[in-house]
Structures are given as C-alpha cells and as structure tokens.
Amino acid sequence: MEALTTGILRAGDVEVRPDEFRAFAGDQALNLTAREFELLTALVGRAGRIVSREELYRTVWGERYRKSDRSVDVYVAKLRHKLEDALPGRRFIHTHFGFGYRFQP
C-alpha cells in the first residue's frame, strides 16, 4: 500500500481518495455506498495484511462485533463484485477462513 502525501491510498490498481470520497479501480471510478467506501478504505489501508472481521466491524461500523452478524461478509461480497466488474479477472479481496480478509493488489 502506498500512502501519498495528499492522503490518497493506493494498492496496485486500486486508489482511494478519502478526502474526496472517491475510489478507482484502474481508471474506472467505483460507485460505492458509504459503508463500501469505508470498508475499501480500511482494507486498502492495511493492504497485504489479514484484517479480522472484528477489526473491520470496529473500524467501519464503529461497534463491537457480534459473531452472529454477517454484515462484514455481505459488504465484502458486494465490494468484491464491484472491483471485479471494474477489473475483470482480478481478485483483490481474499478470505482467510477463521482469520479475516486480506486486500492483495
């Protein structure tokens, strides 16, 4: 992950501009909901590392994680779909069962 002095986060072909609430996959702007944007920001900001569901839930939802809550998984699936639509054949978000997710550029 590359953090530019402008606050832009970049990991491979994915760029997140938190100050502008904009994200790009390649040269294509991603149409993300606020929650999807926060999730992508959290994952790109920790690119290459496994991030637990608990940490994502705390960071994105601002609440304590409840094991029966599948919100993280649902939003990761939506985000994967949007990234794969923008850059077909590429998979950025990898599941590590029992651990969490890793954004791999």
Given for the second form:
Protein chains: 2
Amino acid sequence: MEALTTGILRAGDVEVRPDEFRAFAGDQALNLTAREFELLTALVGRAGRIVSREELYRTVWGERYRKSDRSVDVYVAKLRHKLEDALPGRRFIHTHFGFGYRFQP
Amino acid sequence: MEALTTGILRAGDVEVRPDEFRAFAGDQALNLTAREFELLTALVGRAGRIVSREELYRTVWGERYRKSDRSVDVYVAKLRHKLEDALPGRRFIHTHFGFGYRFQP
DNA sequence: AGCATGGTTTTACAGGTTCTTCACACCCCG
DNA sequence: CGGGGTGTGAAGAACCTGTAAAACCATGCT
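Since the structure above is the form predicted on its own, I would like to see how the form predicted in complex with the DNA looks, so please show that one next.
Shown next: the complete complex, the earlier chain at its head.
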C-alpha cells in the first residue's frame, strides 16, 4: 500500500514492519514465527483484496502450489489465534469459499 | 472488452474484476460461488453476443460439452436470481432458443 | 553423539458448502 | 398438437475448509 516511504504496512489496528521482522496488533507486539510473519505480511500488503491460496503460497513459500497443500490454511488458523489473543472479538482474516482469503480490519 | 489496461470487464451496471475474484451489480458486490463467478465472467466478456452453451461450457468447465449436460442452464438460473436480487426488475441474461444465451444490460 | 525445544509440514477427519445430475413442468416453433 | 429445448427444485456426490495431532526438521545445549 503506502509502503514507499516507510516500508511499514498498516491495515486498521494491525501494523507490520518488514524491515524489523515485527508486527503489532493495537499497541501490543505479536509474537510470530517466521512463516506466520511472512504470511501476515503478504496478507496485510494485500488488505481488502481476495487473495488466492496459490498467490499466498507462491509469495510466502516461494514454490509451486499443490492443491493438496494445506499449509496456507494451517497458518491462517495460527494467525487468527494470535490476532484473537491480541484483539479479542475482532475478525481480520476472512475466508472466501472457493477463492481464498481476505485481510480486512 | 477494454481489459487491456485494467483487467476489469464492464457491461452496463455489471462489473467483473477477474483478478480480485469480485463482481458488482450497480454499487453492491455480488456474492457468487466459483462457478457462478466464472460463468458471469465469460458472459460479460462476451456481452452483446449470442454465446452457445458449448462455448460457455468449454470456457468455464474446461471440458468437452455433452448435449445432455444442463450445468450451463442451472448456473444461468442462479446468476439471474442473484442479479435480480441486486438490481430488481432488470434483465441481463437473455435466452436465444436453440442457440444459447446473450448478456445484455 | 544424544537429547530437548520449538518450528514446519503433513495427515486425518468432521462439518459445511458447492456442484452435478435427475426429474418434471413448461415453452417455443414447426 | 408433437417433439425437442429450457427453467428449476431437489438430492446425493464431490469438493473445500477448520483444526488437532502426528510426523518431520532444525538448532542449540550437555
């Protein structure tokens, strides 16, 4: 989005600083693993758009996507948990059946 | 249509954004399944022309068309219903007996 | 090396949604 | 009328998603 000057991605209360490998939800830092962080970066960088599993997989894993690979789903679940812990009751990652996921604060 | 720059298809009040997996009728988003979305994309991309079931089937389903397969008809009905919900009283998908369908706002 | 710890990938299954096909009614046109 | 074309509801098949848990890996420490 407006990452040109600062490199920081923001969508609502969620902020990602790719150059620092840190992410925040509201005022608290999220404790993410490398994969979780990369996936969140990919999602926030595409906030508001429906993104296919294939695009997410290629971006984060850097390999060809196999339809049977559930890694994206598994990590979406992990991110949802940690976002829920940080900001209870709010939904950020929306499922679009048959298409993919959408990050929307 | 004029998809060269934006990738967006438009016909009257109906707009399809293939790269975002989203479609709009008037100002509201259409809640479509994968097949419905692909069929609408095929129809809007051929707006104003009569399109045979065979061409629609090959485009959307990617397989050889069997005369007994009613999938196109079933999904045209679904699309008509959702377009009617979004923009009541208007007709978009016209039947040409013995030939196929035509999308015309 | 052997072991512990934490992360990643794969598997399995339940639950839900969508898709295909069938059946029957209706319609169009000769 | 008659016969094939079309509209559409319904039901089971097929597919998709959420998630826990197992299996697999990588790293660091004793």
